[in-house]
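What follows is one chain in structure tokens, specifically the form predicted on its own.
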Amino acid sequence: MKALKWTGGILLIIIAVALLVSSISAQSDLEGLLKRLDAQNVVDLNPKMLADRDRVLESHLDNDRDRTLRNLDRYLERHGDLLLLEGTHALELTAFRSGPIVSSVGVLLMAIGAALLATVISGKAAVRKAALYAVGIVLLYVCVYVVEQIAGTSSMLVTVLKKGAIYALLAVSMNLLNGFTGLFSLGQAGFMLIGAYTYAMFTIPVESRGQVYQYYAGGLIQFQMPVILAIILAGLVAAFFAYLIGLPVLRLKSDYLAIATLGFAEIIRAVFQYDGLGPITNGSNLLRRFTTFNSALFPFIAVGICILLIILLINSTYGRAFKAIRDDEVAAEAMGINLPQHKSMAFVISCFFAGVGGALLAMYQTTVQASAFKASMTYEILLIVVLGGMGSVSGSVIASFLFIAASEWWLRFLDAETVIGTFEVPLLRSGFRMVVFSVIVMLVVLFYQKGIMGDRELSLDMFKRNGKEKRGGRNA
């Protein structure tokens, strides 16, 4: 079983660098792939047909992949009759526009490969399932990127992923604070708003500010910082606001924290929108031409990190100490926990995730303006938390792809008046998509009074118990 491990993996491995170096090739030679199609030198006679050329390579120059392939469908649709697109051409055309596709595979090959070898290298049962986790965190940020490359970066699909995966952390962040620790709190959008306007202020291009800041000559901020830095500063920003708001707020309890966190969230959106302020947050006017994304990777990779810190942090001592406080305070201060002390980490902590997380979604809009940070933001994350289940990481982040796609998407066509002959459906349009919704979020929540989830995670040994209790079920 060793010896074909073995060979599984170096062979799995040997096929993911040929195709990966076979993509990469394929992709960095299109100016040789152009040359080649043109064997009799005929753009060189034809002015319309150079410059239709010229225009596939400055796009693929730019690294604008999508506007690549519109110019390449355009050039042959065109002039394909004077070029060679049979043979080993039309093997190297098919390289180039699968070749996303293909280094994905490449990816997921060599991940499957290397979890083999480490399987073999070390017989520890936690390497194996370390390995089986990472293979499927690979295979889904493959789908992600394939999914994106077949549907396009404007499909409703991939726009789906990018706010879902947002969502994900800023739900998780809320559950760190209210299903892990047992803290009542609904100032996420106040810290939502700190970290996508300290992102949005610090990535603006000084070349631009002048039409951002028109109001106020500029602006006072006059540089501009790299993405991952701002993004960061937007989290420690937040955690700041956090812990100087902690230290009278934290003392409260239930009911009376969330209503002091929505009223700081409430004042923070009232005063970033003061004209006092526009030098620094222009007023009550948009912030836009920041650095934003493009691709549904950036989010998931990002949010993937924050989430996996998260994940860390629960199961450490910190972690334990956190439900402790959830499930008893006066057990645990009895125990040693420093109640204060640790109910300002988390706090603290979750809200560098929320600051984060709103950087994120500021990315996601392109634009920033306080009135969208209103309460009712607080509580569609709250209502994804309850939905994926209180102390469940899992259950959040699978309420918030469900609740994206379900209030975005899939329900829309409810809200599009519908006539069928002169015959015209009753209570089809505008605004009907969100009571079907409503409907559906009470069902869910009568059925499932613990969330999806419940308190539980998505595991491996949770599929294996499952196994067991039903072979263990036929047995008796």
The other form holds:
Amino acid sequence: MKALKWTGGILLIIIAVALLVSSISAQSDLEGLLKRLDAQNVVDLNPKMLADRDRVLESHLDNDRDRTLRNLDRYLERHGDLLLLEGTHALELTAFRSGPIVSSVGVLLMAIGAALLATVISGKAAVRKAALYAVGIVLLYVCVYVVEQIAGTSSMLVTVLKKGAIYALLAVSMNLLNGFTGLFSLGQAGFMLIGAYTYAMFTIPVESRGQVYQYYAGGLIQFQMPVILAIILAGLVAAFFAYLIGLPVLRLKSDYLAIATLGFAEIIRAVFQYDGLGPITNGSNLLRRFTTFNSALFPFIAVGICILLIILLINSTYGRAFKAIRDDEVAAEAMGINLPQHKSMAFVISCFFAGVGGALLAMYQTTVQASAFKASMTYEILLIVVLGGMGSVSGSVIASFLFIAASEWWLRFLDAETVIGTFEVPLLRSGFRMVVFSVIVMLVVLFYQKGIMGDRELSLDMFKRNGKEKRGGRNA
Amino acid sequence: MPDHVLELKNLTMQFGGVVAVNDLSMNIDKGEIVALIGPNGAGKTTAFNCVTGVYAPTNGQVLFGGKVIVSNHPSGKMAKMYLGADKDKFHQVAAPSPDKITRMGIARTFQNIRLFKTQTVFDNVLIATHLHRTSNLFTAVLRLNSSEEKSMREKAMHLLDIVGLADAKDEKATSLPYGKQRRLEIARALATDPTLLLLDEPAAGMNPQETDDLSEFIVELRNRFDLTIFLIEHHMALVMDISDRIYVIDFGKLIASGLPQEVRDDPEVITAYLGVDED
Ligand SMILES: Nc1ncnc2c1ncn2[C@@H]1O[C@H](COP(=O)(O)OP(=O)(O)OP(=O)(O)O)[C@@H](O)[C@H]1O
Ligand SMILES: [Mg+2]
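What's the form predicted together with the partner chain like, now that we've got the form predicted on its own?
Below: every chain and molecule of the assembly, starting with the one above.
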């Protein structure tokens, strides 16, 4: 068994490396491939062909795969009669076209191989479990990537995946506070706004600032930060405001936090639109031209890291203290847990991730405007948290994707006036979608009072434990 | 003579016009098991709450190991409303929050059981080891504290073993029968490493067998953990059995104190309890 795992693991890694190398080399040497197709070197004699080929290479350099493939098809179609498209060349072309899929299969095999080796080397149950989860996560990312390659970056499915991932982070960060610590905050939109603006303001290229801040002579900030730093800064600024609000409010016993944060979110929305701050916030005008993302992998990886950190927190001794506070403040305090300190910690961390989520949302939207961060945005996220289950990370994640898919995609047809033959379908018109959506949400809340997951988590143990309970019948 | 482990000086707690604890002075020495008894509503739990920082007393002091940890005197509106004695005796004001008092080494259980209801039996005890952590947020999240985490878990498991709940460790705390929930509360309190343990009616809701076991168990705990125990209990057999000394209060006021047999025969105590069912 052990030898089998060793050889299996090593074999998988070798195959993975081969796949990765072949697909990467096909990707990296598009120019060489095009030259090989053009064996008689006619391209230099044919300006039209040269222009078409350059277009392919240019889009390839831009890392815009959709465009590259389109340009490549056009190139082959227009000038195919002058090119050698048989034999190994055809294979090479296929390798280029399927490159992303081949390399993602490579990554997946690599992960499985590494996980196998990890389990033989350590042999601990915890390592085996971690390896399984790691493979699962890699599989998820590979799926996202493949879906994106097949469906296209701007397809509805991929749009839902992007927005769903960002909302997953926003919901989990809210759940950390409302669901896990039992503190009720209604300021999510305000902290997202701070994150979105911080990110946007610091990543607009200097040369674009003149146009973006056209009413404020290019604005005050005259530099551009790297994306990752700007995202972290977005979280930090949101966290700083949370700390300040928490100082007075979290010392009070009851639910002043909800009122204070709701008020804060409204005030901050007005402040960011205030003309006097225009050189920094661009007043009530849009912020645009900041760095955004193309692929859904970016939000998936960023959100994945954040949620992983939150899960690690929840299962740490601090997370246990948060849950103790939620369950019984008096008992938690009697067990030596410093209430203001831990409440502030939970609040600040939750708002840090709300800020990061705001930054990601800005990237997704490509523009930011303070007036969009209304309280209804907070309620939307609160609804996702409730639907998914207070105190369940996986519930929040699942509910986010379902919520975004339903509201942005599956129910779209309800907004379109539809005529079948001569029959005009009643009720279908702009706005009906929201009516149906609200009814569905109400039904779900009525029938699943504790949300989809309650306070349980989706995990490998869940299936095992379910089995055990059925057999033992202890908790029945 | 060494300092008392716990000393109350003229402790008074007034809620509006009700004086729940009235000029209560008492002391407990190291290793003693001392009981506080009295009819319903006598102010026993309120006295506990003053010691553990849940309430700041209206007047008086609490000393722990000879050091003043809680101190107050009537001030502001209360200065006019105050119905108790020794109004001008104390000048110091100290009202640490309950978590600070727990960290000093005073742990407690609750009369109306207060377990962390969504957590397992094991996690209930584990949470109470949090106060002695050396990890900070970052080391805890990044799992750089695995040795500490391991020792926390071992300690929680060890305590569950001692109170006899090791088998139930993965069950939800609130799914346990009453008697076991009380034992779990004791395990949880012990996890904070106390030197003084306050038990508020630990036998309430227990059947006679469990109550018998409990008296032995409390004595065993005292010996094993080198504890001093301060106990509120209505169950007279248990109190008489294990207490070194007893304080009796009625309407917040101390009416008798001394060895169990002295207190039992005290006429004032008998009057206070007349018509009150002992069990
Ligand atoms: N927070 C409070 N506000 C107002 N009155 C209170 C408060 N806490 C206790 N009291 C009053 O103080 C008195 C003493 O209550 P306490 O709970 O200390 O009694 P006890 O001796 O523990 O009684 P029992 O044996 O029933 O537990 C009661 O009259 C009660 O109503
Ligand atoms: Mg009481």
